[in-house]
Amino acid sequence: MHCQTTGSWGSYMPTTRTAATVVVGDPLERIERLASENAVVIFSMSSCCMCHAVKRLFCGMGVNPSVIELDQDPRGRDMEKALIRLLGASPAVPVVFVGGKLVGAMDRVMASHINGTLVPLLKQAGALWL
């Protein structure tokens, strides 16, 4: 995902993944691998309004998250089921990882943002420098 600032709000353009980036194997292992590859990873659905809100939150903070749109990924359905098992709740998206560690769904992300623990976590992961 690339954030382009327009006024005070960021906009995003999901990056496309090629067939070469598709890895066969356990969906949970794939989630863990993808989550560890970037400072901030958001598992999302392109039509989900809460996913859009969390992407805007990070872009508005100046963070450039990697976004995995499960509805556009050939193995997205399997990853969605694995995320439901991981969270113990449905719906499975949005799910945010920072520094390879699970932050959680929208409620946990917003709680972390409100209580002031999100920014230090982002700085520790190298997603924010200020």
Given for the second form:
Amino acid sequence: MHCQTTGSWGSYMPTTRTAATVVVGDPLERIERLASENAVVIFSMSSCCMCHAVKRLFCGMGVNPSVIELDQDPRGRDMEKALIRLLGASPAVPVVFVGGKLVGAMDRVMASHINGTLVPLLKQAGALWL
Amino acid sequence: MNSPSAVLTRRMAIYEQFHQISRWGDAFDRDDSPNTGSSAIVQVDVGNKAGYISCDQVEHSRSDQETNKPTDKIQRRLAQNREAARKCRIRKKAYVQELESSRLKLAQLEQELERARQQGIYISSASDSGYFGLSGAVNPGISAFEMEYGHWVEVQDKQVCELRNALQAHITDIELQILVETGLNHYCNLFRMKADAAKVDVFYLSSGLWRTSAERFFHWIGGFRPSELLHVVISHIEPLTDQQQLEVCHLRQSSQQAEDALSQGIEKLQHNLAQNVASDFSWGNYGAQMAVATDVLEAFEGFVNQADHLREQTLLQMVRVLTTHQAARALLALGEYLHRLRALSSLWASHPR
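Starting from the form predicted alone shown above, please give the structure in the form predicted in complex with its partner chain.
The next block holds the full complex; its first chain is the one shown before.
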């Protein structure tokens, strides 16, 4: 099944600024905003292989997740730190949100898939129709 | 004192003694020496504890008959005898010294072995497994894991026997539940052990060197594929209700999907490393090489841990879906399957080629 991961979907909107202005905004808020923009949102890094694995997992289930590559985002560093604080552990990625709500890092995603709670969640968020 | 050396000395001395007596007998028969009378009466001290006749006595008697031709032969015989006895004594001394040094060496080796055991260096006796035999350097963390795992297998086999007996004896569900919980905890212990070993040497753990050859045949990221084990067990837990059938089917499907995802992640890791090593620009720079190595190790450790996490979750979910009795049968089937694979490995190891 060919899976398309939409990159940078709603991740960064360029703003006009002078040399004096600095881009402000709480990274956590940004994360939450981005997470609610799609049924399934994965925060990732293009070099991270575990992120690749989680992307393949969702594609294999027939889900089309939205992927935000932090290493390609100008505010990626701040978001990475915020995610570490949110998860209470390193590494920051991959992190999965379904229906705007946090599912967790790879082990939480796997556990919820195995115990059968992930699929209903996906269906509820409208990411899966079967 | 009856030590071998004393007996030997006594025997040799007795031989000499007899020789002296026969010689005295000769002297008495050919009484043509002017000094015969005095020489013949030299007494042999048979009361002597060592039974040893000093050379002096022999010398004294012999010198009186030096001129006689027949005594030349006797002298020669005496000399040869003395020489043989001397050589014999030297050989004996050398042999005893060798024995003593071998004894010391044995004691030393035993000490070393004991010290090594205490330090956790595992000396494997099974021909089938052995990190020790494959690598020159022995990592104590890995040796500790091997020892622990050996013990884990022993306990596992005991638990399987208990389960078998319990199921045949038709014990209550509550008692059976305790056995199931014990079995699950035992597997969880294994995953914890593996996680610790992964921190020490992830490539060792993922290589499966600590497993038997038949188990390694099914190897997937440091162990079995959970979906495969599920398949093994399912036939032993029938009959299932419709609901259970559905849930077991979903479990197999989701574990297969998770396995595929992890496999693809590792393929990407391998691809990245290969590309990095093949490219020229940073190679030759120790710092860059170390950075690459560290990244790969960390990432790989993550995958090995996720694989074990998947095994644990699949096992727990399977038990959740089943009744106590079914779960007991499932654990029994799993334990017996693993036991048979290990037994097959031993057979192969001793199979003549």
